[in-house]
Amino acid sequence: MGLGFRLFGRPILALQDSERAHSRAIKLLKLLSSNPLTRLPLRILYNPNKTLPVQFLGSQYPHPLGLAAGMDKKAEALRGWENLGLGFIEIGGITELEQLGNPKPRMFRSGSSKSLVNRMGFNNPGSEKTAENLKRHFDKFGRPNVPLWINLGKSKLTPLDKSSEDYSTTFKRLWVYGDVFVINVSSPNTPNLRELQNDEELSKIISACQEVNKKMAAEHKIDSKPILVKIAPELDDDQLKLVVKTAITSGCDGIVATNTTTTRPDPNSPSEEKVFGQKGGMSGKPLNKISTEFIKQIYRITDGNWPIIGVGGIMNADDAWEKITAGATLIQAYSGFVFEGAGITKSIVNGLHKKLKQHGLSSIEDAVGLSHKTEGVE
């Protein structure tokens, strides 16, 4: 199916506006997963043949590959992502207030470099409508069979000094539906958002969310929900150390490395130059090495004792293996689905299974941080 997508699906998508193609793909996945006659073929074609169970913050995941935020902002195709065999699903980013996002066009694709540039601007239904949508879905279909992560963003209209209230309000409204929450202070498409990565502001946001977390857990008589923070790849070494220290001391359970980048590689063609010249965050293959290096740095800073989720430019099993051996316990794909198709989950998970056998390892946990050990870094 991967070959079929590359031969036929990718050229067709290349003729369409990027955002429209994205929307149509989500709607098609939702449609196919709503009918038992088409749902079964999805599972047969796209589910991995192997299982690679991973323990993460008290829960077991069927394998380490999940869907990154931004692909399904409105949680439209939850059943579809399950049927494609993903180990977990992240929706959003969701903000307290409903947002239309930035003016269109705002998503641009370069097939030759396998990169996407977007300046979406957290377009989403807002926390109240998202809670209503998730309630309807849960009432009708039950909870997803894999962990559901929710990415939390800041409303554009909310002043920076009120950010903690914005994030914690969204967190409270969605708390019962999510299994893991990701505080996104690193999108380049909301003005001044990345300023919230400084220690004081980040600490306020995390603390406000943790206060809600404790109250909701007590009210529902269950454990509190894991909270992660998602960072930008433009942090320098000192900033990265400070963000990690602040997140840990504030009670964050892990870190997502990384968000999209505002840097650009040198273009190799006029078409690449046109895409690279657009404002916004770049994801895809050019982000791969950058995010992997951040994972390595965080692993060293924390002595491998703090969970890292690796995201950025994962297109195949080799990319996934690099991120895991660099220190990531779980990994996420976004652009990989655009450029490699729905078969990417199956190919990556089966490929990781082969990697474990080649290295004589019995589990993904054994591979986490492996490159540090072979380099003599403990």
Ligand SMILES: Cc1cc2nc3c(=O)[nH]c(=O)nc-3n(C[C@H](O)[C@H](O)[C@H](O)COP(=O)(O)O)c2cc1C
Second form
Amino acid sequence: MGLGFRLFGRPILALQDSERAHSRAIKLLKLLSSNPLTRLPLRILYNPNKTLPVQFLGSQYPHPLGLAAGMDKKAEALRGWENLGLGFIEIGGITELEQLGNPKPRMFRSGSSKSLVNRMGFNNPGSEKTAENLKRHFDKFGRPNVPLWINLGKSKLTPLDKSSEDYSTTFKRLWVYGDVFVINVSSPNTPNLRELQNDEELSKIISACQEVNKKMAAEHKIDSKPILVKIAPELDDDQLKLVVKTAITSGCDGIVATNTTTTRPDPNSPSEEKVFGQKGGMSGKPLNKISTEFIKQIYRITDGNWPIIGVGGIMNADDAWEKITAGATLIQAYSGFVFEGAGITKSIVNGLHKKLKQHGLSSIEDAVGLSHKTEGVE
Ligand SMILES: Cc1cc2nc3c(=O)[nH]c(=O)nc-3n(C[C@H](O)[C@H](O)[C@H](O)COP(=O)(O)O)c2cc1C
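What would you give as the form predicted in complex with the ligand, now that the form predicted on its own is on the page?
Now the full complex is given, and it begins with the chain already shown.
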């Protein structure tokens, strides 16, 4: 983390309402990245000095760290994220219909535990407006220079048994813009959404999206796009095995582990107690070990043969290394940006570069799942 952020950014952030601070930060990033005079310093300050090329589902990524879903729900600052040196950007979650989300306040921050609790409830412009915004952006600036992922959620008004139509409509409207799509059935903030992780519902959603995928690919004469599923960290062993099996047999290309948790650690202070007591999903440091354990489990279930994207509590290069060696090919962060600042990408990528050297490895792919090999079959 930059000294500037430690000394000034974090204390200023601490004084602001979490959601307001978040939206100001996105607006500032958008502004800084739209002017060549400020864009250059952004690059110099925040871009990693090293590249760590990773092949993922047929595309090349400059390094394995991407922006997690939820940070840029409206795809407002695409050029900003590119200029901060992210390896890929996930926007959304986008639902078929525009939604305001839950009443405010709905985002809570605990600096001492480096955690957030949110119950946003998929506030987003909806699939039609997002398609228009992306078209405008692509017409003006072209495609982003790193892969663009799109997170798909379910509209609150859509009944659960019509979910597959909701997801596949959004998917169709955004298909041309995204490089990878993530079916999010794991947000804790849309009533009963997590029920969609069950066998039948999940395969219905994936199949509906794959049908659209085939049609769109044929129409545009290009390959179909990778579809991933994002899961909650509250599944038990059997549920996790079933989700993985269902996703693989329905044609899903990989898994994002994990979304936020509804569990809470013991608070260490009254201020932590206040934040931890809020309803919603917790992200950040307390989620770190939980999500890494999930990655390990998925890696074991699939014998390391199915792509895993690791997300949850990554704050530094050590956390990133743990996720990769547990089995993740790519990693993402949200809370890390809030608590460590924009310099987190540079410090993680440079740190991973060092780790590869220390272990005598030449690429990130060589490190994926390494802990299983060194620890033996756990
Ligand atoms: C305010 C907020 C909003 C989020 N919105 C979404 C979302 O729309 N879709 C999604 O799949 N995950 C969403 N997430 C979850 C993150 O993408 C990520 O899985 C989670 O925060 C754990 O990563 P972290 O510990 O690095 O923050 C959201 C997280 C936060 C904090």
